[in-house]
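In structure tokens, the next block holds one chain alone, the form predicted on its own.
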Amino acid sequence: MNKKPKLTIAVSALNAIDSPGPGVAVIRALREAESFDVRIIGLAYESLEPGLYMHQLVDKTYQVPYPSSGIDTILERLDYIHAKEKLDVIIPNFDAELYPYIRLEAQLRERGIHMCLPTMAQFEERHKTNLPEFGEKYGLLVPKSKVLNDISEIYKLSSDFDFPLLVKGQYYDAYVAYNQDQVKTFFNRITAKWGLPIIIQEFVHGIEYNVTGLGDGTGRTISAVPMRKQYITDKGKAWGGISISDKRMLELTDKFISGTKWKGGFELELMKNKDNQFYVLEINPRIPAWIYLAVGVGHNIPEALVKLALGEKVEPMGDYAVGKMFIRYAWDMIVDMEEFQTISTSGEL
């Protein structure tokens, strides 16, 4: 019997706030991979990210500089980690990380570190600010939207949009505004956190759905798993969902992947209106936090993503179990203060 290879894989987004990062779910999926064993290296931005204290999941954690620090600073830190750990694969799980990691992909590959990421062109064209052009190019139904770079532009919205409408940040956060004053409040709140621009989007009434999946970069769909949100937080995040079978959602996903030749993991945020039309609200260019549902229905997307990153041929996954639910919950961990001090002072745990 052939012994499974052991891979050293670095995973980011170990946080677990009300809009949790996908890191812990990705690691759980990798621990259950059938084709390889893993040593998991956590990449943390803050010393209070819960994932870095989950020693049954994460073997070693390193603090890394924020994406805004610049690619030279990030590469220097990754070189330090790689010298110690001999990384095989990195899986970045935050939208804001992808820009520097895509730019660093060739340099990391020269060092023997592999990733499975969209190209810069793919990453840029599906951006919220470009969604109307994206929808037109690939034949996808998207809500009307407008990019704001100055708060004074709010006063002109009433001629183009009806209330309620959505106020979105370029990376994260979205709020439903019912009047002009709320638009101003959310504009200032998001700008203070994420900067400009702000996206105003038509509010589509309906039922929320999501699809997570994996493209191999040639136009083939390796995986697509749709779910219907069962419980939604005040930030619009799924806290519970159920896997469903919907031919039109799968066809829409195939259309997205074949048209863009998408490479890597993704999440489509969809809304089905009263006329049973699916609107694409957002295209998130990475694995979502609810990825473990896909694993639970038979599609281990993180495992397949690692194999693609290493240049292995991966076949489409096919059928998945319908009617499986995920329910997110909070779990208090007891952590020694010494561990917190260690990661805070040395940047390693």
Contents of the next structure:
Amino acid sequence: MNKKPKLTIAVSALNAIDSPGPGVAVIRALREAESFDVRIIGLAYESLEPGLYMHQLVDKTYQVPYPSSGIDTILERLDYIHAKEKLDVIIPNFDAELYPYIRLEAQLRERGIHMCLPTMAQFEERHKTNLPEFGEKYGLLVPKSKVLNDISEIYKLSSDFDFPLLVKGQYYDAYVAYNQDQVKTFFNRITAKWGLPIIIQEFVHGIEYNVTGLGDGTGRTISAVPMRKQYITDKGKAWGGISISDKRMLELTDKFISGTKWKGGFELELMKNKDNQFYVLEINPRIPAWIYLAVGVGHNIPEALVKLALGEKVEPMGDYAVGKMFIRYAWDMIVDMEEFQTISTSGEL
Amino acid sequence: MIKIKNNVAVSDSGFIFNPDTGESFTVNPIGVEIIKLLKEGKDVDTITAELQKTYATDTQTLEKDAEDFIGLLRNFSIAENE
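Compare with the form predicted on its own: the form predicted in complex with its partner chain:
After this comes the whole thing, all chains and molecules, with the earlier chain placed first.
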């Protein structure tokens, strides 16, 4: 009998909060992988990320510098972690991390650390600020949008947009504004937190759908799992959802993957309007927080992503179970003060 | 001719799931009966006649109610014209 290899995999985004990072769900998927066993290294930014304290899922956690600290600082910390843990794979799960990790890909590979990420061109091209051009290039329906770099540009919006409209940050946050005053308020709120630019987007009325999937970088779809959000939080996050079989969503996903030759995990945020047309609202270049639904319907996307990262051949996963639901819940953990103290003072737990 | 979409699941308890859209609905026992008759390929006249055997109401009311219900099924993409 073949013994399964044991891989050491570092995973970020352990913030399993009301607007959760995908880390904990990714780790659950990796622990259920059929082709390998894992030692999980958590990469945390803050000492209160719940995943740090989930010792049944995370073997060891290291605090890491913020993406804005620059790639040299990040690499130095990863070198320290690698010297202790001998990492095989890193799965970065925050949008804002991807830029430094894509830049570090070659240097990390030299050290024996593998990742499965989109290229810098793919990452940049699908950016919210480039969505109209992206839609046109790949034949995808996208809402009208405009990038603002200065608050004075707000006053010129009324000629191009009807209210309500969406005010979005470059990486995070989105608000619906019903008048110019609200646009101004949200512009200031988002820039104070995330900086410029701001994206103004046409508000498409309809029903929200998401697709998560995996591309192997050659244009092949390894997995695509569409989901309808059933329970949406006040932050717009899916707290419950159900897998569905809409062929048009799968075709749209194939079109996205084959057109861009996408490599890595992703999430398409879609809106179906009253005329049954699917608009692509956003393309998130990483695994979404609801990824465990994909595992539940038979597609262990994180496992396949690790195999792609290691250069193994992965075949398309095919059918999945339709009509399976996920329902998220909150759970209070009791944590000893010593643990909080340890991560806060030493940056390790 | 109206028919229930092939992939729509309808349980005996009246729970309907459309796997294309992810929408689910519940219908009462008469709704289940109408859906069952539609699945058997019956037209509205036949469905009305079948229901009249069980329910004590006039043909006009039954026809109107059945038409309304089938219209809803069509609106929610559960049924379609063949």
